Partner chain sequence: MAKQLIDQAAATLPADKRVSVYQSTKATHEKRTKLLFDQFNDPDLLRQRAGEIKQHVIENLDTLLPAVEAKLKANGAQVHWASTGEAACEAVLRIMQAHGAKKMVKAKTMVSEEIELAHYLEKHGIEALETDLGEFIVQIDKDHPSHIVRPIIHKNRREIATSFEREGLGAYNDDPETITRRARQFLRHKYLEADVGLTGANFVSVESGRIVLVTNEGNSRFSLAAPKVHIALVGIEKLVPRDRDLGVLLNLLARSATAQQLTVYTEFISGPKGATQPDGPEEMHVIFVDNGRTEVLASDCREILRCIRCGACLNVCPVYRQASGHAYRSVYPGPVGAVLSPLLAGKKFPELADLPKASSLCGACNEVCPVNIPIPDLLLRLREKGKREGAPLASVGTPPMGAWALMASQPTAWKAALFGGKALNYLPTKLIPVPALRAWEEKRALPAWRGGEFRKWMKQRRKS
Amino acid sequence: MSNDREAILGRVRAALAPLPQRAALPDWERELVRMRQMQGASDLTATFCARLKGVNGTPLQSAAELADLLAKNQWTRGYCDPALLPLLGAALAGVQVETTFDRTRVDDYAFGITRASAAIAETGTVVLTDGDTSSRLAALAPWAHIVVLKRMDIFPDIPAALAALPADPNIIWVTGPSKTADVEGILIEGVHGPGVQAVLLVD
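Can I get the structure for only this chain, the form predicted on its own?
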């Protein structure tokens, strides 16, 4: 009996373990996913911000705007990627910030601040990878997820982003707050993940 249990649990663990390498992309028609009205857009940052607002995301242009967002919502405790503290230290003054996400206290965190690897202008999507996201749980569990994104990492469309992404086996694409319309087609945000998705743009 014990051997059977261990065998079953071992198969479950193996199925849940990170992939050793990213699976190959399926064959697909690149032009099908490009928005025609987006072709020729030159200001990727402006386009990304407009599209992010379109999916109920919040673009932030400065650390001061981040401080205002935290104060306005009374988010006084959260997680921050330790590598971002030199950049955001002043904005986080007066806020209790932890640099290790304790999964046993998941309800104690009002916000999580992580880094994005890239973004897609035409959809307002941010891309999280294992290599750049210090804590996946901090990005997915708190009510507010704040992503720090370099403007130079904004790509115009999905094919351009796919071509530039690193070889991380696990990549998450986030387009606005978590949402579902499973019940009577009524859109509800923040059900399966963050209810607030903010993106702080930096140079």
Second form
Amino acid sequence: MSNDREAILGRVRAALAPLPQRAALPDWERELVRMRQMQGASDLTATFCARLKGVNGTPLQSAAELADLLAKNQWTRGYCDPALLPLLGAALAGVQVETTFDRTRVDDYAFGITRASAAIAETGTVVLTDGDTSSRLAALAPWAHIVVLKRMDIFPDIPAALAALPADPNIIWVTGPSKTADVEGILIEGVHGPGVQAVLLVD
Amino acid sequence: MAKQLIDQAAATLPADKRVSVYQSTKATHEKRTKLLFDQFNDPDLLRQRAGEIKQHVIENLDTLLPAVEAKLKANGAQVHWASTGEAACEAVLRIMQAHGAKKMVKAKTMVSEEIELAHYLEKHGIEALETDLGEFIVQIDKDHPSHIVRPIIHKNRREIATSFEREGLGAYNDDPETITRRARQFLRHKYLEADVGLTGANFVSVESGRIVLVTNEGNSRFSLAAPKVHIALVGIEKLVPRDRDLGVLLNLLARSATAQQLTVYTEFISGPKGATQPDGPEEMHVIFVDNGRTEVLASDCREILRCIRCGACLNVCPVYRQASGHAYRSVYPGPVGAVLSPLLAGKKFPELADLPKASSLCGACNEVCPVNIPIPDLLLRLREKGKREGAPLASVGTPPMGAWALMASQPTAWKAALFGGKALNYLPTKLIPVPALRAWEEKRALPAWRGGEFRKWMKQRRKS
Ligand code: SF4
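Structure of the form predicted in complex with its partner chain, given the form predicted on its own:
Whole complex next, starting from this chain.
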């Protein structure tokens, strides 16, 4: 193995040695990757919600809307990050909520509620991290994932989010519900991850 | 007449497969173009920058590889190196054995296809289950993927439903939604049983030692949520210098591959799970795989190492659309495969030396490539290499130009031919001795000779 390391690096050096000069690392302006539609957008929350809908995500403006969503779909049992209970307690009255995710009963949870670390307005993306997401499985395995996002944590675009990547071993950008087009190119949502990706915006 | 292997494959491709391949490549391509040009002011500059970033990477691998290794280790990952496919397979097996692990869930990785990892592990008594829906279907059918991004582009729902029925995944039902739900139900329990989750890497940032993975289905996220060990197989060319460069590449990758702004799951993984996180791997292993890449780096086709495996070039290639992926007889099909596969084949280059000829050189692949790889130029270089090395497959279907070359390289023969050519003007067509030439002459009126004699003119000019 360590032999392989030396062998590979040796071959790399030999391959590059004859080059008269090496290609320089280019610089590029943020404008280059900014979508036209975003140039001049000022209300980040509105943009985020519009973009989220564009990728079939579900923005929720209040705890009451969350309660409606659960009731309408008859999602009566799920997981909730314990830290969110004080905020959501009233909205969750009447549904069965667990605060630890039991992986031996992975099919028993209709929804999982966790916290977002941030979001990206341009693409309707939410950011999950180990630091803020109380359980990776709870944010992934249930049919519906509801993520609670503070409005002030919304970045305008991808470069801004990349510049502020937190020191976390596992940062996940989620852009809408899990999906596939493997079967005859037909779009199907809810493959391994959630079929419903909702975002509850709070102050 | 179909003389080349790829022509033969195209000629025998069933009509319904041809239709699925053609329609879905065309649809993806059209969506992609619209998205890219609607949304960016200068998509071509974007492609150019992306190409420059990746070119910088491959020309500086000697310093970037040790740098990223140090970063990864500092982040808590264990780093391994594998010169060959076999060494990479052994490295995976060793990690599995160290944990007494018997079950693996695999996200889609082209490197693992390249090194035939699943077969190897199976032989050693380990279940390595594909979790990407398309790859899963390929696996239960003992088939091969036929597209980089859409592995089952050649299959229709009826075939898939039949396979599911055969595998005991429910009674025949060819509704795509039902197919997807059944796979979901089956696979989610497999993640929870598995000891090891294996992924590839779309990018690795040298600056932060983060592995970047993109999937739409969420299977790699699941592979990094349930099992206790994470192994990432990474081609040595997958680096990006800085986190910010991902802003260029992620934007282009999703648009080029599936016409999305961003893939549903974009994951930045820098080590084992966080201390308070209840789920996720406790160990992370990164295996850097060469398997022929350093040879490509030493060749005059090194630009192909910029490739980010988006599949856009397949979707626009008129040859791929007619022949489909299996016709390329290798892991990477389409224009990128026609360059990469013969190069990665190493000593077996002659076996794939015909692939660089499977192109009309129309340039469509270069035009769509998000990292601006001059694929047609590379194809020409490889055609030349095939000829130079006398690979028999490199000449199949090529018009014999030997006589012409002989004549053109010998002044006496050339002058005689010129004289003969002129004489033909005065020879009554019927008397031309060669039948093919006669037939040709009968159908054409040669333009009247109007110029002077070039050689005479040249001599004159030298004197004065
Ligand atoms: S060669 Fe270019 S277009 Fe083709 S798969 Fe690679 S990056 Fe995409």
